[in-house]
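Take a look at this single chain in structure tokens; it is the form predicted on its own.
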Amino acid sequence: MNKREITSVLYEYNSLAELEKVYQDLIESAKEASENAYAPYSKFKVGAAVLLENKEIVIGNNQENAAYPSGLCAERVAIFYANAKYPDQKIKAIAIAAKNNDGFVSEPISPCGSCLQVMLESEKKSATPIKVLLFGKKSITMADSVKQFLPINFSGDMLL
């Protein structure tokens, strides 16, 4: 038996002011996007904002459906929209903010496994790491790559 240790590096910030302005703006866009989420069932509104190489910011929010799991998460809405509208632009960063009936969550939430897999595919497609920023009222978590959240992952290379 061999032992393999896997380490992920995440950065934690106590306030938006600690981040570069471009990331502050990206998080604010994600927070704004959450306002228009369609979440009548869970009441859990999530917004995502994607920063493209051309400096465009594309937003998305979760879209629920009574016929679960027909809805879609904010991250995938934003990424799919960005890839459809700007197919030649690399995604540089994504910010995610979530709120419930009490307002924005205190601690950052991680994207679900499906969203992480889509984010990872976008990294692979562009051969560029995507910075991930997760907003919480008490702290903000940042990673330099989606791989920090999904170090053991499924890739198209496995299909060959």
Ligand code: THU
The other form holds:
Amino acid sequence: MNKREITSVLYEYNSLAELEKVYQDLIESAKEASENAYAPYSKFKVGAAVLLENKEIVIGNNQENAAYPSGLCAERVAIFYANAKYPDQKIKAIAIAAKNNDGFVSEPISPCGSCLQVMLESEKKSATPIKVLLFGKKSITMADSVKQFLPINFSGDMLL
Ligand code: THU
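Can I have the other form now, the form predicted together with this ligand, not the form predicted on its own?
The next block holds the full complex; its first chain is the one shown before.
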């Protein structure tokens, strides 16, 4: 029997000012994007902002539906939109900000498993790590790659 221990590296910041300006701006875009979320059922509004290689920021927010599973998370709305608009642009970073009825969450939320899977595919497709920034009022979490969240994963190379 072999024991395999897997560790992930996450960086935590106590204020936006500790981050590079480009990431501060990306988080600001994610926060702004959360305003336009369509979340009448959960009342949980999420904004995502994707930074592309060409420096453009593409945003998304969660879009819910009365048939609940038909809705989509902010992260996937943003990534699919970025891929639809700029199919050849690498994604360099994604910022996520979520708010409930009390305002932005204090501690950052993690993207759901399905969004992580989609983020991982973008990372693999472009062979470039995607920085992940998760905003909370009390702390901001940053990872250098989606793999830090999904160290064991399924990907297209396994289909060959
Ligand atoms: N949601 C996101 O948009 N992103 C996440 O990372 C977590 C959850 C959305 C889905 C649903 O509209 C609402 O938040 C509650 O789960």
